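To begin, one chain is listed below as C-alpha cells, in the form predicted on its own.
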Amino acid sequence: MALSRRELLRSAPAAAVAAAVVAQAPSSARAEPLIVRMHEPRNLETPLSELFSRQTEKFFVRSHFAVPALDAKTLRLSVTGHVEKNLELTLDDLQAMDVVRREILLECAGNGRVFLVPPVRGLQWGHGGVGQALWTGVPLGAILARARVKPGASDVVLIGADRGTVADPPTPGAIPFDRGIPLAKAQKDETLIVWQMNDEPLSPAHGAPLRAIVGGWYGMASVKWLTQIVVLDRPHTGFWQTFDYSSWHRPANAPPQLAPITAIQPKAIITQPEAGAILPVNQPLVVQGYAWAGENRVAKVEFSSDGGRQWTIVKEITKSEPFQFVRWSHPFTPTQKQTYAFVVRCTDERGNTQAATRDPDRRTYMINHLIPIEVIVK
C-alpha cells in the first residue's frame, strides 16, 4: 500500500522530523552522549548514529521512577508464591548457578512515539528507544525449577525495587513497577535473570545489581532492579499490566477487551541518510539502517523510494537471529530533482510485515507503521 503525500506529512509531523534530525546528528555535537527525553526519572535516548553500539553508556535507558539505592552485597532476591518452596537468593547464590551469556535486544514498547499523529501523552521518544547487548546472567526457569513451581501456575510477576505514584489514571499511593510473563515465557531460555551487561556489572541507570530480561518482548517486561518474583495461579491484573503497557483486542463475537503488551514486532529503520538531507541529483548514494523482528529472524527487508507504491528487496543484509538486530544497506541513485520519500518495511519468518498504517488500536505502543524520511534532490 503506498502512502500519499498528505499520509506521509501526517506520519511525519514537523516536530517528529525534527527529533529525526537532532537523533542522528553526531554525539561529539552534543555534552550528553544521550538524548534526554525526561529529566526525572532519567529517560535517555539512543542518537541514531549511535544506534546498536557497543558502548553501555550509549544504551537507551528507561525508567519510570527514580532510581532505588541497592547493594549487591546486601540483595535479596525472593521467590514465592504458587512454589513448593520459597527462595531467598543472594547475588553469590545466582552466580553459582550455570550462567549464560546471551545477545539480546530490547525495545521500548513506545519507541517511535512523537511520530504518532496526533500527539499522544508518554515520553516522545524517536527511533532510538532501542538497543542490543550482551547479557550475563541465569535462566528465569532455572530459577523456577528450584523453587519447584506447583501444577496450575499461571503468570510469573516481576517486581523491582523502584517505586512511586502514577497521577494519570491515578495509582493507589505508591507502587513498584512490575509485570507479569506467563509461565510459558519465563521458562524459556530467553529469560534470564541478568548482572552484567556487555561484560561489565550492570551500571544502576540499568538496574543494577539484578533485572529480568524477556528476550524478544517489549521492554516493560525486562523489570529492572529486581527484588521479588512472584508465581500467581491465575493472570496478573496489576497497574502496569491493565491501565498501562496494554492494547485494545477484538475478540469474535464479543465487545473489544484490553489485553498485555507481548511480543516486540517486525520493524526496520532508516539511518543515513537522515531525514531533510539535501542530495545531488545522479549520483549514487547508500541508503542504510537496522531491522529486527522479536521472538522471530527477519525473512526480508524492502526498500521503496516513492513512498511505498514500489518496493525493490535488500540484498546487502547480515545473518538474522531472533531476538537480535541486522544491518543492511541499499544503492539507490536519485534521477530526479525532486523530494523523495524514502521508506523501508520488515517481514518476519511468519509472514508478519510491517503495516502502512498506524492501528489505534495499539493505543500510544507498538509503533511500527511505516514512518518515511523526505529526502531532497537538487
Ligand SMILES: Nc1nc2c(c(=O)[nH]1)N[C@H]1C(S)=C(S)[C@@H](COP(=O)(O)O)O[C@H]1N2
Given for the second form:
Amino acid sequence: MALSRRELLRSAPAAAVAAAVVAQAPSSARAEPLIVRMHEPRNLETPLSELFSRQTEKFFVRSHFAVPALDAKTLRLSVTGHVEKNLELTLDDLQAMDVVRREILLECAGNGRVFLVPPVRGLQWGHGGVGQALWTGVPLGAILARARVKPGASDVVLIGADRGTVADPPTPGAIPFDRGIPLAKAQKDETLIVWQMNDEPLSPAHGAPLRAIVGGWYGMASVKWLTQIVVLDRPHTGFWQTFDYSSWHRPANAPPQLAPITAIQPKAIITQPEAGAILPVNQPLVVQGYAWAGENRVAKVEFSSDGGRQWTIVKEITKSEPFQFVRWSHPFTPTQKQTYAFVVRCTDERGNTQAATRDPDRRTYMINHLIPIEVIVK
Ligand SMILES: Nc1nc2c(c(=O)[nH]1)N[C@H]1C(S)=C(S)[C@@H](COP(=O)(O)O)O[C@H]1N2
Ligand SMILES: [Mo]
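Other form of same protein, the form predicted together with the named molecule, not the form predicted on its own:
To see the whole picture, the full complex is given below, headed by that same chain.
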C-alpha cells in the first residue's frame, strides 16, 4: 500500500515528496496548482505547502469580474483630475522612467475567512489568500510628480478596466473595480505601478499589462488592469471602500462609522505540521511557518502548544523587512499522548499583535485573530 501524503510528509523532505508525487501523476492528469475558490470569475487560493514559493503560477488570484482584454501596445494610462497637467502614458513612456524592483507581499483582506465562526458570506479563503512577488515598475509618486498634483489634492483613485454589476447591494449598472488611496500613501516608495511580476510580464490574471501595488495594504488597493488614475480634492467614496472592504470604527464622540480597510495587520501561520496531523509521542518535530506585519517589521513570533495559555518566543526567524514575510521554525517535542492545540502569534515593531478573539467590527475582513490548529499525538 502506498504511503499516505501525511506519512510521506512526516518521513521525507519536502523536495522528495514533491518528486514522488510528480513521478506518480500522469502528465495529462496534472492538476491546477491552486485551490479553486470560484470558477467564474476565476478565484484561486495557494495551498499551504506552496505558500511564498516565488512561482507566479502558484500566486493566489482574487478577481471580482472577468479579466478584461487589454493590449500592451495600445494601452494608455490616463492621469486626470486635480492635476496641473493631464497625462496619457504608454507602457514605453513608463519604462523610460526610473524603474524600481521591489519584493512586496499581497494579502487579500478576506484571507482566513473560512475560520470565522459562525460562517460568513464571501470567498472561503483558508490561509492561502496571500503571496509575495518581485514587482518591476515605477513609483506612483513619480507619475504624480509629472502630472503635478494641485494644492488641496487628497485622494488618488486607481481604476481598473474590468467592469461588472454587483447584485448585493445593487450597483447603478456596471461599475469598474476602483480604489482611492490618500495622496500621502500614493507618494510612498512602496506604492508602485508595475508591469512585471517575478521578472516576467504580468499575466492576464494578475493585471496585465499594468497594475498598482500598494505595499503594506490589503490587496484590494492594488488595482489590476489599471487604465485610469484620477486625483481628487476629497476622499473617494466608491463601492469598493464603502459597501465592500470597509470596517466599523467607534469614535469617542460620534456614532459608529464605516471606514475603508487599509493596512495589513500582523499575522503568523503554521504550515508544518498540518492541522489534524497524527504525530508520534516523544519524537522531536520542527514546527514551521511564516509571519508578516504589513507596513511594519515583525518584531516577535511566539509559539504555544496549549491553545494560547503559555507562550515561548520563537528563536529561529529570518530577518524582517517591512512589506515582506519572514519564515520561522520552532523545535518542539510532544511528551503526552493527547491532542495539542498549536498556535502562533506575531507582534510587530510597534507592539501591534494578534487578538485572541475575533472583533466583529471588522465585518468579514482583516482576519488576524489567533487560529489554533489541533494535532493528535499518539
Ligand atoms: N481591477 C481589479 N483589481 C483588483 C481586483 C479586482 O477584482 N479587479 N481585486 C483586488 C483584490 S481584492 C486583491 S486581494 C488583489 C489580488 O491580486 P492577485 O489576483 O494578483 O493576487 O487584487 C486587487 N485588485
Ligand atoms: Mo482581496
